[in-house]
Amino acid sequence: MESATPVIVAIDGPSGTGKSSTSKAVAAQLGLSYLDTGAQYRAITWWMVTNGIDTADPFAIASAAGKPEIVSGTDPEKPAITVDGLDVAGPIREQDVTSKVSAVSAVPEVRARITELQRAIAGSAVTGIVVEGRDIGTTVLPDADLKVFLTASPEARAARRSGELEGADLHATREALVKRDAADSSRKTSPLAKADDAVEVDTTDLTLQQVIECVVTLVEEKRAGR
């Protein structure tokens, strides 16, 4: 592949959309960085948890906020996350912590600090970077090259998400993500929502690589139209 124009990526939607899996094959096949903003929420998530901080007391979370040493890997062949040195890319995707991460992630200290360091990030991706989460386009990257929202009815976002943790019950994961999404929708600081700009993709009926093809496409098309 010729040394293309460094392009940045912003990939929103909610939990079940396929967001990781495609951000991380269109990251791959374009030779782009790629950082899970998600993740860094719940690694700071983690820290609290696991430093006996009252995830219920934001003013407990804002004032450890910037405690934590969170460093994130972007090689979206094996993205690595660490906190304080430690690697926590697998104690962050368990019950506690994802049963936490939309309080902590509320508090405007945590997502001012996070936000940072997420620009900070893209700013050094040298060939460009796809980056995904929340309100990367809305209010982290504001001025991304592209932006794309993915969407899917809660039953197939709910099917996906039960199919990745074992044994999960159908109803109850779909009754949770769309508490999650309610709490996330209408957070005061930085909501889920997709911006003006934001191309959505219903991935609902696509398969996984329909939905990373389309991407390609966009990212492809937004290159070449410079």
Ligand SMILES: Nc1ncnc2c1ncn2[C@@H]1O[C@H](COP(=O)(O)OP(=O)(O)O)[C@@H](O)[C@H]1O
Given for the second form:
Amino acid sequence: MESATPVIVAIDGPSGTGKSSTSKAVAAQLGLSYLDTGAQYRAITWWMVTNGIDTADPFAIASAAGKPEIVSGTDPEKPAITVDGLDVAGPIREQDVTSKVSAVSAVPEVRARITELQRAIAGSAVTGIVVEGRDIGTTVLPDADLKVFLTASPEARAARRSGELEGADLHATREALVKRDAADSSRKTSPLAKADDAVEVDTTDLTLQQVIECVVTLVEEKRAGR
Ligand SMILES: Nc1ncnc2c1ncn2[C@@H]1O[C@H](COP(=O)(O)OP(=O)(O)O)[C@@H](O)[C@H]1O
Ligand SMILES: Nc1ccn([C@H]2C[C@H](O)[C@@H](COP(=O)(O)OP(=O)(O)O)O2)c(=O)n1
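The form predicted in complex with this ligand, contrasted with the form predicted on its own above:
Let's see the whole complex now, leading with the same chain.
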């Protein structure tokens, strides 16, 4: 399954559908790079919060959008993210950032900056890359070789997310998740959406291993058809 041209895979979908786990495993298995674009939006949000920018004020966010330097590692075995040289992999997952990331990532200046970064990273991946997010197939990499859109019921997604957080309340997790999906899907600039040519995979009743195998097969089929 050798391929001289880099293969570009876009994996989109709402929270808790398995994008990160699937993308990392597929990239590792196929020797591709990996990019978590949600981590980049979380990183810029973390910087805004840390620097006292009012995240409810789109103008304040827009004028600060160019300031932080965000660097993403692309090794699926050890994903890394720094802001101005500082490792923020832990802090970007905190509740305060999670509750503000939709507002920050809705600002067009933020999206333009992060999208440019994403395209540069994807363009320099030697063997290819798996990029996961919300608008990769529709906006960031519309010419991707393979586009996958993962879905799952809100119940399944909430159960998966609560499983990660000790003492998490299932109902509250579900509510927060549904609210963030609604915000991400309804923003004007580059909302969460399935590309017309994306393959939709409902992961509600699939194990993570089954989803990984499904995506690996789809990539191999694409490569074989080139
Ligand atoms: N098909 C699946 N079945 C059960 N659990 C899953 C499945 N896919 C992912 N998970 C688990 O659900 C959680 C959220 O998955 P993640 O990959 O972070 O989703 P996303 O990136 O879409 O938010 C993780 O703990 C992961 O191990
Ligand atoms: N391509 C992307 C990726 C993420 N975002 C925004 C919207 C999401 O709610 C946040 C966080 O994304 P992330 O993938 O880390 O979220 P979860 O892992 O699903 O909790 O970033 C985006 O606007 N566009």
